[in-house]
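As a starting point, one isolated chain is supplied in structure tokens, in the form predicted alone.
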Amino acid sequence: MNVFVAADNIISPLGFTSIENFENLKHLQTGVRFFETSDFSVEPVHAAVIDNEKIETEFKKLNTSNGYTKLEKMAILSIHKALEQNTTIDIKSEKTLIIFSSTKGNIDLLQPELKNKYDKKRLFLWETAKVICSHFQNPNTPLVVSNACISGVIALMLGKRLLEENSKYENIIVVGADIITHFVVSGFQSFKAVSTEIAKPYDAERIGISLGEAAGTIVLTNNVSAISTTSSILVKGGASSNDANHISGPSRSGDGLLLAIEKALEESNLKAEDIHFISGHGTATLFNDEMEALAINDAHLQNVPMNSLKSYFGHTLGAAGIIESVITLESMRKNTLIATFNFKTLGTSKPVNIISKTQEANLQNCLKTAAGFGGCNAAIVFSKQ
């Protein structure tokens, strides 16, 4: 059974629609900026942070309760805006399921000023998912995916498999969200992994990540009548692996990511030469980018145009796999390859074809990769019908 993309959205510092975000990427606009002082870092830091006033302004347009956290508002807004693109999807139907992807959820509720404002259960991801689901009056129990930085890609794969194997559902709404907080930033700073400038994925002078916050939604369906056949995109295949190397460091050989890529291609009935574009993970840390380059070479994909969006959005954790997949989808629709912002000179031991200039290209089959703490890896393939 085919699984189609029915609608999508991105809420980020670069815009509140997929198209607005895509257009800003085309013009090399980054959402990462310098914060001399901030509530989320004791030292100066570069990060991609959404304007709280814009979130409040957009949320008021929904004419709903204001008893939601920042993260919940972002997720709810993203779903609303995605569904505006496709009015055939009934979110209140028993045939529609919501999958929530996040690594930290409402982690800001640990802050003293918010600690007593909400029920402490809202710190649990399952409770956050229930709150989002309840807003839309969806009758199903939502599913939660939290597997480090591959969460978004895993959530999409789960949605695909449920639609293929379970006749109970026709539509699955995959939403991912994470926010910038002192807890998150200080954790990465403790690893000495945060860059003192805007991240430089795959670059010889890369020194670490830039963090970001975002929400993203991809609506999947197995109902062909719910999609536009003139621009339909399929989720063809996906796979995950774990190299069990280290709690925070990836396998130096890239074998785990290679396995995920190979299995994703196998499930998609595609070969390496069929892939026209790779949306890489590209955190701009020394070991991640090197590992990814090794895996790409071993998969014989080193000549395929590849980018990272982490220097535009920052690393958005549980939202990353979803918002980067949305940009992949928009790239396919527009047949446009987005340049990797802040990339100048390749800094990996094996060659990879990093896109340095936005350009047109015929994109039929595209691969999205992801990697995360604990040695987890994932890959997913999108194809035009």
Given for the second form:
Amino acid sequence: MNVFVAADNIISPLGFTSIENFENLKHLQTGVRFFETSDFSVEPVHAAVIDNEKIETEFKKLNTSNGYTKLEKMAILSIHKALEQNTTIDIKSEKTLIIFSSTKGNIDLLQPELKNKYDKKRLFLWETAKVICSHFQNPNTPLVVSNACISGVIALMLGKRLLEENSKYENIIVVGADIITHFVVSGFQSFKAVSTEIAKPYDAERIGISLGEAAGTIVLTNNVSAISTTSSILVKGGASSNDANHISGPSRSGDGLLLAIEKALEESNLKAEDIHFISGHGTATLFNDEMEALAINDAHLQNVPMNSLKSYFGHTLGAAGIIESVITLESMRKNTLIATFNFKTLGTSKPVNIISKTQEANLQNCLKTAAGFGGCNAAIVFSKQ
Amino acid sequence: MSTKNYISAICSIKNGKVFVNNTLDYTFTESNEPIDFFKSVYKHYQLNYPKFYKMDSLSKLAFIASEILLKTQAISKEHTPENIAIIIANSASSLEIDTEHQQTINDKANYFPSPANFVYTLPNILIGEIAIRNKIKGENTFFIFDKFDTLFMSSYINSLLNSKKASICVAGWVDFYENHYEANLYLVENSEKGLKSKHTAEELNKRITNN
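Given the form predicted alone, corresponding form predicted in complex with the partner chain:
Zooming out: every chain and molecule, the one shown earlier first.
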């Protein structure tokens, strides 16, 4: 059974709709800003942070109760805005399942000043997902994936698998969200992984990541009547893998990511030469980008145009795989390759074809990859019908 | 629901006890501290993997359960690393070590976040630990449930095996929060081995609660 994309959304510093985000990327606008002081870092830092007032303003328009956390509001807004695109999706139906992807959820509730504002249960990801679900009166228990930085790609892959084999569901709403917190920023700073400039993915002068916050939604369906046949995109295949090498550093050879890419292509019945674009992980750490370049070469994809969006959105953890997939979908619809912001000179030992200028190209089949702590890797393929 | 897949072994660790294939295998009574218990299991089963001592409590629990489980069968002899999947779930994610990390950053005068702690603030790190120890490279996913969803887990893992995305799966539940802990790890494969117990939600419910 084919699995189609029915609707999507991104809530980020670059906009609250997929199109707004895509237009900003097309014009090389980044959401990453410099913060001399902030409540999420003890030192000056670059990060992609959403204006809280904008979230409040947009949320008020929903005319709903106000007992939600920041992360829940972002996720709820994202689902609402995705559903506005496709009114045939019935979120209250038993045939609609929600999959929630997040690494840290409401982790800000551990902060002393927020600790007593909400029930402690809200720290649990299953509770966060239930809160989001009940807002929409969805009757099913949501599924929660928390698998580091590949969570979003895994959640999409899972949605695809459940829809193709299981007639129980007609629609799966995959929503991902993570927020900027002192918790996450201090942790990456302790790793000395945070860049002192806006991240420079795949660049010779890259020195680390920029962190970001976002929510993203992709609605998947196996119901052909829910999609417009003229511009439909399918989820063709996906896979995850493990390096079995190190918990906090990527494989030196890229063999784990290569395995995920090979399995995803195999399931999609596609060869390397069929792929027209790769949305890479590109965190802009020395080791991650090098590892990706090796895997891409071993997969014979080194000539395929590739980008990283981490210099626009920052690394948004559990949302990253979803928002980067949304941009991939939009690139396919508009036949436009988005340049990697802040990329000047290739800085990997093997060549990869990093897009340095936004340009038109006919995009039929695209690959999205991700890698994360715990040695995990994932890849997913989108194709136009 | 009918299935051609089987649970070939299960290891459960809770309340100071280790069960192998639902038979009590080891009991610890000297202390109520979970960490003392985990360390004593490590010694009792002669696990000999010094990295164990660097792990957070959640990964320690996952590690000992996986070691005892995988002693029952040499899975690497019959399955290639790419075809071994690890699908594990829990309720509290990594909240135990998360709380510890938060305490190191609350006070700016006493600020000492550590990368050694921070890396464990993701639940799937325990999958990484099991993968590294056993050279497992296949599908891996960490789910978060209020309670272990045996119906979802069994049907998802059956479909991974049936669609040949994996030939064997290390599966189960590993949870640790505020001194409450429980691990139930089991092997699912498509041939009748070991326990030869049908891989269904009903069978899992029985095996997980009957210890």
